[in-house]
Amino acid sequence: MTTAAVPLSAKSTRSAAGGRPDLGRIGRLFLPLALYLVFTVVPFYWMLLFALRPAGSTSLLPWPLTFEHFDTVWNGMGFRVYFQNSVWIALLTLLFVTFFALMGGYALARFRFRGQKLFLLALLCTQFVPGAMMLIPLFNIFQAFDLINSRWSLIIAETTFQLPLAMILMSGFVKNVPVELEESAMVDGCGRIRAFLAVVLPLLRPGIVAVGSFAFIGSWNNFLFALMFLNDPELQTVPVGLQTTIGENTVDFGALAAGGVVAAVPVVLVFAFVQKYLVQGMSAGAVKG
């Protein structure tokens, strides 16, 4: 005797008596989701509304549509320079974090050495250290190497703080690649580096995308390090630039909202294109970490 498969959502939202929709159960299921959706979407809509409607307007719709606030922040407040600085810093941080995470994650997954568990514990414990605690030591180090007011100070700090988690995630991806594939390549004459490049690296593409995305977003959103290590306005990044829209006694809500949209666009695009890889990366870290 066979039983027809019924989707769980449809089966659970119908009453047992007549197969009619169970409105109470539907309400209990979907009302919290609807409230969460409103809680999430309304701030974004409010930001777009302030960015796209004229100054002084109280309309709940962005009409008449205007882009004057975007022109103000992009050309008048220097967001064009802030955006370029953020892009370069985030991309270089992405490259460094991904490269070192590949090497470190591979070593953690493929080799056994004394103190490995202690090393992994140390990597994990670094995630509990807030960045504010490291400001004074980092400032003294960068000052000694004449890196204050240099983009490299921000890139080095971001790479250092994001690398431990990236290595843990990457080691999970490497463990998912069967070691037999690598050994077969080595039996056929490949060295370890060539076997890694030819066999392992192509299979690590989801991990590389996930780790790189986390590094890019983390660097793009960082405010504290950019505020402390970069003093020249020509070197500032978007999160610090948003602060310039807030005066001592007044706030330009239109410019602030337009700057928020500019800051959010790259992050939204990254999540839109690499979402499936991010989910795989988090799952791999949870299972194999």
The other form holds:
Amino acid sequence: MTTAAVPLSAKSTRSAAGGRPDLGRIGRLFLPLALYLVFTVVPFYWMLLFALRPAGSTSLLPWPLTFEHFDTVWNGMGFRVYFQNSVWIALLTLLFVTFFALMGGYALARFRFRGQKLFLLALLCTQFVPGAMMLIPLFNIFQAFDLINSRWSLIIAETTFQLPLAMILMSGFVKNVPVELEESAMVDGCGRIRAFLAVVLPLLRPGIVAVGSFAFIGSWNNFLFALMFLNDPELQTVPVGLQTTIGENTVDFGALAAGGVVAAVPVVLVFAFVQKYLVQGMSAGAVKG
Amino acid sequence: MSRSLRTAAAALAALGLLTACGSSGSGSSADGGKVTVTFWDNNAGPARTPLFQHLIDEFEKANPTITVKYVGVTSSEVAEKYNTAIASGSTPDVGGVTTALLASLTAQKALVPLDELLAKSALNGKLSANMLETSKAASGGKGLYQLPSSGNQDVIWYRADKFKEAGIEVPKTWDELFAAAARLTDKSKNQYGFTIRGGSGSGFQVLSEAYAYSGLASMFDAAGKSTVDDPRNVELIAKIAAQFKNTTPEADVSNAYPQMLAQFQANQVMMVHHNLGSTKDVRTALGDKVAGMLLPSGPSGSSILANPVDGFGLFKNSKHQDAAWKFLEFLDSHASNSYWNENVGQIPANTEAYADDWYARSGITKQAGDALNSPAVKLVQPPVHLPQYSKITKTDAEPNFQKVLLGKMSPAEFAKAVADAFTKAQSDYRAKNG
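And the form predicted together with its partner chain, for comparison with the form predicted on its own?
Okay, now the whole complex, with that chain kicking things off.
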């Protein structure tokens, strides 16, 4: 006997007998989901609450509503500049990581070369090296090239650290594109580059979005490199700015929360709009085909 | 051109925008006779950064040829930032340096000795002698590598209103304090008389309580053996541990300063041991309901474990040391030092500020300052010059103190472990440095 698969959304929460709600099913499905929702939403609510209520208020609702904390962090504490810096650095990291990951990932997926497995192993092993361990060598290299206190140092460091994983992910996406499509294009007269641009690249859109999103978020959240490589407040990024709301003995919770909201907005937007690609990206190459 | 090629061309054009991310240079510079001095604040945050910005504005107005570039570094990250900068030769001209950081910086030979500069300065003779002594001791007694700006002191904040309601006098001895804590404890109302720091920072705190009780004048005897395991210190540690869960909340075993302060502000505890650094927090939260007292004494009299002194260091790599020193002199001048310490609630290093009105009316800050600067008070120097100091007082002592609170380690064992580690570290230090 076979059972037809029924989409989750098509299953009713009402019993088969009639219109009575299926309480058991509601309890099994929706209660855990509701609990999980509370678990994930409450921290965000708490952050918004502190950001939107006046300092010293203990109200559980953001009332009276105030935007003074946003004004403090955006204008008073320099988050306007930090935000712009973070956007620039994250976007350029995204661009570099995606570009090089496309080239590297394509090569890994389509060519066989001596030491390929060793190279893949090396790419994986780079993920085990913590950024803090590379700090002094990176610092010395950047100093030699006069890149300390330059946004370039962050972009280069972030690109370097993110590229191995991005290449592995991208090679998984490329492998999912049938090689016959490229071969057909080449039979029709395209060169390899033209075949890649005209045939493979459009099909890699989910991979590009996934890899780019990971690169953006990784760069956006990076704290250590920004703290170490940038000294000028005019060049600093949002994570370092957030840290300055916490003094040794004093924490400006309103500013911290408002800064947290500012820091979270791009990440939430990225997750909201490209979530499905991210899931694909994480599982790319997971199934042997 | 195909659409794909156009896309690729657009991406390459976007690379052209990378020029927007060019280097802005670093460190100090001279431009048309103007000198830029880079200053790293070692404890940037919402309370201090605006004060420094004000002082820098004032300095630049008075010295139009010098520009000061402020870089805020938070206290939790400053050691790593300095160490990286030293390793790569990119230190600032001037940096905020507490005595806790001093040993590491002087060991790496990153700072300029300030003895001669101070001797020739208008500040000579105007800085607290005890703070200068603490600064010198913190760098191993080999000279002055920190220009002190603020003294801190351990104090106990207490709910003056609750004490008054219960008719309790301000305790002068530890036994009186424990008795007051017991009277103010009402577990049914989730109200406790005292709170113990069991989490981060507990190592220094319990030692400062122990020495205030024992009255010992030094952390080492003449032979270089640590006095931490002196029976009088052990006695107080045992008394503190006995308060756990009786007059203190159970959560104290892992509580650090923020949690302790939150309990104090939420009426859950009536006394909290911290230091002058929290003056602004407690006053803002509780106003006149809160007052401060110095640590009580024990049967043998009282001593004070010197708190970290905050101040400034002049870095060897600085290309504009004259301008940098001028900036330091300005920061420690009477007006600047008074402004700074009034706002952070700490003890001024510049003794001329002691005549200022705000200081005379500051209550606990003046009390702590008087004690710190009194020749009669035994000021015990913690051995921050030892490279292992943080490991001993934090990494090793803090989990052990939690064991003491939980009854898994005796106070004597705890004190002996700390003492043995200090003795060995001091012996190693002497063997290496003479």
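Think of the rigid core as the biggest set of C-alphas that the two forms share within 1.5 Å after superposition. Source: prediction; values computed, not measured. Positions refer to the first chain, counted from 1.
The two forms, fitted on their core, place the C-alpha of Thr40 2.5 Å apart, compared between these two forms.
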